[in-house]
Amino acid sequence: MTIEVLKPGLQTTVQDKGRYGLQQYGVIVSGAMDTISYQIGNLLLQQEDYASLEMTLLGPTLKFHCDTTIAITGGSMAPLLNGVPCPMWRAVMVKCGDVLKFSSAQKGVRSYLAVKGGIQVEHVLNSKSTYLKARIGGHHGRALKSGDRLPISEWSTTAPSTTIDVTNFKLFENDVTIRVLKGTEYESFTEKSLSLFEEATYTISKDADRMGYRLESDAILHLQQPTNMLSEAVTIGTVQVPPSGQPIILMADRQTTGGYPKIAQVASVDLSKLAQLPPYAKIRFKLISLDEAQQLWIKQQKHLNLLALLLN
């Protein structure tokens, strides 16, 4: 009970919610990039963090060798079942010997797939998650290469049919304002720094991956005074700006501590958004209090569970 990889896509990881409670030892958390997506895709299977698949930018063709049910979430990549387009943000039975084929991104970058009972490849520090820089987890701690089989569960009970509307979590968005509260060093940097942070337009550059987003902008940051820095916590969201003064988005992969200072901090509740932009794709920042970061966080959180609530 497995399936198969035909053609493994740009990049193909199983990814769950990631690896936490080791980070005083520099073990990273990695993860899904876009968690709505990923619990989404598992709700619609009613149940809850289990491993999938994370497609980015080209997704991969899949051969099924048993019964189960799927949901595909995130990003669309015109997914097909046996040539048929195949529908997203619902569950779906697939039957032994069905081929699921992906293109390219259409919309957002990241796709998910989530299978009945989850990918089942083996637990390692508490997750399942692949670290392709560590090569941990996942399979064989690598993206998915052709001829790979996944070991799933057997399932042939008839899936819910339930599509449901995404609108309520805004995943994707042409104008894209991403909200974030001072960082640890906010006071660091000069006035006009600080007023360039929020009138900037910044494009995400090529050297964007799942350790962070490099921005680039006519818009140089500068400290008041030239500091060194100890390394400290860091974490998803931590906007960190290095010597060149173009600030830098750390991601699910980003590494544990960081010595640059921190001028800002991504809301959670933009951090699904963001995960779907692409290289090249333009930004702005817009500062919030930390009252208004947790209420919208608590909103999207009463989505989350009325949508758990209904597909139960």
Given for the second form:
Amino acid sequence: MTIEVLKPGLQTTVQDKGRYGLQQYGVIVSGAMDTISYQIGNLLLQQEDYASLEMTLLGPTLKFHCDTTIAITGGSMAPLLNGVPCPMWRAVMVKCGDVLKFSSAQKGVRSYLAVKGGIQVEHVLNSKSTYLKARIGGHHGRALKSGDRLPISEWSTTAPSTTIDVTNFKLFENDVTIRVLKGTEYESFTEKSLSLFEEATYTISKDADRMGYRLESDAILHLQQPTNMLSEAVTIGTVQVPPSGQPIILMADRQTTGGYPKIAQVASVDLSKLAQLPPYAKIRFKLISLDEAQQLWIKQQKHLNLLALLLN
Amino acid sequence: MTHTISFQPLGDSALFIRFGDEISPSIHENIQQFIQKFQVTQPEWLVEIVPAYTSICVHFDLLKVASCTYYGQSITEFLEQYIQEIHQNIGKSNSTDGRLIEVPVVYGGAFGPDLSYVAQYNGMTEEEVIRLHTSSECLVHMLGFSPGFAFMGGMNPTIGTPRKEIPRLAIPAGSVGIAGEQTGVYPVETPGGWQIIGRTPQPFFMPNQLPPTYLQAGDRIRFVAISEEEFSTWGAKS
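Which structure goes with the form predicted together with its partner chain, now that we have seen the form predicted alone?
So here's everything in the complex, that chain up top.
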């Protein structure tokens, strides 16, 4: 009872909510980049946050070796089930022998494939997430290759056929404004740099990966005076500024600590939207208050909880 | 002595507790004591804590904290009050000294390509660098950056050497390095800019156990010079 990988796609990995509780040992969190799409995939299958596949830019071709139920969420890679367009954002039953083919990303950059019962790889340090650099978790600690067989369970029960409308989550926007909070070293930057940071249009560089997004613009950010910071905790969405003056946004596979000044912090509510942006996309930053960021995130989580209730 | 704490948010779901701004054993001691007290309380909203040289970062579940606050109280106010109460109780217990751990190292040669540079930079011989690196007891202040990477203080400052201008793309696991007055060991192969003076055969990241690291904050470290022969047979004897 497996999913066979006929073609691996560009970078397909097993991810769950992430590896929490071990950052004090330097073990990074990993986990799904777009947590909203990832969570909705599991909600549609009426299950907890089980391990799913995260596909990036170009999706895989997969063959099912048993009956099961799946849900495809996140960015669209025009999925075809046995050559016929496969609906997204709803539970779909698949039969033994079915072939699910993804193309390149048409909207967003990351698709998620949730499977009833989850992808059954081993737990490593509290999580099934693949952590590529330390080669742990997921399927042998690496991205999928042709010929891999991922263990799953057989399920032949019918699934609810509700399609979820995710427009409320605003995951795929054309004009992308990312809301941020002041970072811990915000006050250490020059006034000019702080206004440039909010006025500039940044381009996400081609080196945008699960670890972080490098940003490019004409606006070079300067500190009032050079500092020699001690390393301390960073987190997802931390915007740090290395000596080049070009910011880097830390993402799911970030290191646990860093020593660069932190100019800003992406509000949690906008992290999934950010995770769906392709290389060369343009973004702008908008400063909001801590209280506003917290209320926006609480509202988003309550919306997800409501979805869970509706689907049960 | 108990250091006064201050707070600073790291985004909307984490909060720094700051104990000071310099590397010092007494700040380290306060941080360790605080963590011990905090872990006993096990609040349901706590996701995890990440200690560093002078701070602790508390990651929290926003939704759960929000349900603990009362009318008119902000999430930050609630957390700061909770943390201050724990802080007031530190310093009232005697914390125990960390473990003393010997870390075997082959110095120089292919295992320590920057040993000669470190010697030259400090105007001494390679043997003197090795003698000084093995003579002081280092303290693990924090783990971070990569799994099991221990940031240590207490190295003899006379062998301190700045980081490399251009970091190496891949530093082999077990490499022992110097950066400024810090010393440390790379547990997994990563890029890095530290001056590499040797290599240990001891694995520092063990993903199949909990905690998954050989060293923990609070451990005291003594480096011990070994030969290449001992390096190659090291795993076999233990």
